[in-house]
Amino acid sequence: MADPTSAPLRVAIVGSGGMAVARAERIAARSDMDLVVIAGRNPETRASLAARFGVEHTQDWESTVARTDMDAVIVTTHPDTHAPMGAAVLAAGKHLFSESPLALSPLDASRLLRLADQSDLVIRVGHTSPLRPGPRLVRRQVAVLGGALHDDLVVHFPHDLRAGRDAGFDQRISGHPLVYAILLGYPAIYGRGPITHIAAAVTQEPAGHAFDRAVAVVNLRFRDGGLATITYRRGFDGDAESGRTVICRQGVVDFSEAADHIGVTDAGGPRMLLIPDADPWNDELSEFVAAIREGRPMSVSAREAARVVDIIDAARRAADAGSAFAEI
């Protein structure tokens, strides 16, 4: 392992699609990071993105996670491929950095907490929704009214109409459409406190493991009395916007995903608050390095993101159910 007080953290990334250039695109920037190995089964995207950072290139994952030169890797393939992945980099004694969701299933969740645990291992999982510049400034604002008695949050991808084998719209690779509606409203959950009550309704057209459309209605009631409303749209045309309505104690936050701006109004009438500019990309990463050299804690840990795990496989219940009391 590299000297945790000074050499740059040696990296892999397993995949080589979109988060895979994203996350190596930051590495490449950092002098505490330093990336030597993509993985990934597409031999065209693999080979670009390996020439472009100039590192090498393979198909095989297995023996990647395995190398002794490796302190880290990066998983930034699909969610059906988190858990086994995630187990094998832990079994290697490697940390771990997971895109969202750690796992499917809160059992194959549960067994890479141990894994992490049995071997002083840091689980890092790419929730980066919540840490984007704008939910950051509505949970700011939100705290400064009061807090939230209702948060209404809109998961809308415009002109979305499917063409061809897309994983997100197929279930055996990417979940059950509630994993995205938990992970992309995940804004309206984080820092909230125990869930106490879940409510769920999911259509899809046609049934079956793909579908062509999809809405997910995620209803949450908080130990606080607080509620919360997510909505996941996919595969509709048109141009309707992803966003939020957080109605507090003292007043409402307002936030459209394409603005540069929120909304709040109180006693004071309405005004708006410019969102900062900021990387919560390369936040994720700092977190990580810092975790693993000095123990500092994420602000999503791994058992945060277990939990999130907890309230998709719950949300999945209620949809069956109709309802679901628990304490997640």
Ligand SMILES: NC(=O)c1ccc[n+]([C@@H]2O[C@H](COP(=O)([O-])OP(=O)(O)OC[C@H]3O[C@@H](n4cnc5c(N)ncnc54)[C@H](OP(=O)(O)O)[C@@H]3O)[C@@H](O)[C@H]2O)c1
Contents of the next structure:
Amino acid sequence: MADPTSAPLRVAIVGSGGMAVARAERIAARSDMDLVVIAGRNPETRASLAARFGVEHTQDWESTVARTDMDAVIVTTHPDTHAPMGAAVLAAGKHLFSESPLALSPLDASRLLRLADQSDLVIRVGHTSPLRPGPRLVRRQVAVLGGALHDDLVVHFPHDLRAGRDAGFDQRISGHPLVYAILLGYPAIYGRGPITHIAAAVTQEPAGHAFDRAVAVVNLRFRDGGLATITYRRGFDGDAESGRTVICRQGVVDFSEAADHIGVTDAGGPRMLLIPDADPWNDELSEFVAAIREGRPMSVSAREAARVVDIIDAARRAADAGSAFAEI
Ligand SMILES: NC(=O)c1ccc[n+]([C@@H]2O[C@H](COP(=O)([O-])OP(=O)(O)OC[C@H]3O[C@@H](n4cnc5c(N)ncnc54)[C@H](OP(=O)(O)O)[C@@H]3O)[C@@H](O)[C@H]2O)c1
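Show the other one: the form predicted in complex with the named molecule, since we just had the form predicted alone.
Every component of the complex follows; first up is the chain already shown.
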């Protein structure tokens, strides 16, 4: 291991897609991290990413995570691989940064937590959405307005027909549609405390592993009596927007993914608040390094990331159980 006080954290990235690029760009601009190697199955993207940052590349992620000249591994592959790759990283004695979700089952998530605890290793999961400046500003305003009574959050990918599209349409790779409903709807859950009721429903066409279009709706009730509704849509045409309306005890907060401001309405009338600039993808890396080097708490702990997996599992069980309401 490198000198824990001064040497940069030596990292490998597994995967060479969108998030591998996003993390590599940020690591390259940091003095406390050193990208050593890219391990990916895609020969073209891994070679071009490695060339861009002047590092090695290989197809063999298993040997990569076992290397002794590495302190941490960033897993940027699809959800089906996170648990086995994460387990191999931790078993090799390396700190783990995994893109979300931590795992696709609570059993796998708890195994990863146990492995990390046994060897005193840090797990950070890339739950970036609640740390983005828009959702952070919303959260602050919701607190000012006395807390949320109902958070209505919509995730809609515009012009998202399936032809030629990504792994998000294949449940064998990305998990059930409720996985991304919860991951992308997480800003409505983050920091709201324990969930006491959960109901969910999913419609998808065609039935089976790979779908062309799907809608997932999750209803949550929190211990403080507040509610949230998360709607996640994939595979539709048109340009509908993603956003949120949070009905608070003393006002309303509106957020659109496309806007540079949020709307706040209270007893003083409506106003707009500009969303500040920030780089949450880099902030997550900063938290990861500070947790390893100084034992500092992270905004999303490994346990909270495992709780997200539990929430996904509870939503799936609720959807499988069918509606709690009789047909009238
Ligand atoms: N933090 C955030 O804001 C954020 C944003 C978007 C996504 N994500 C998360 O990041 C992860 C990746 O998403 P993405 O958008 O980067 O996907 P992507 O662009 O499709 O990249 C995934 C990469 O993983 C590689 N890969 C998949 N399975 C592999 C395996 N078994 N062995 C080696 N390499 C493998 C893929 O190779 P091929 O090219 O051969 O497929 C590709 O290079 C997902 O878990 C997603 O939830 C996070």
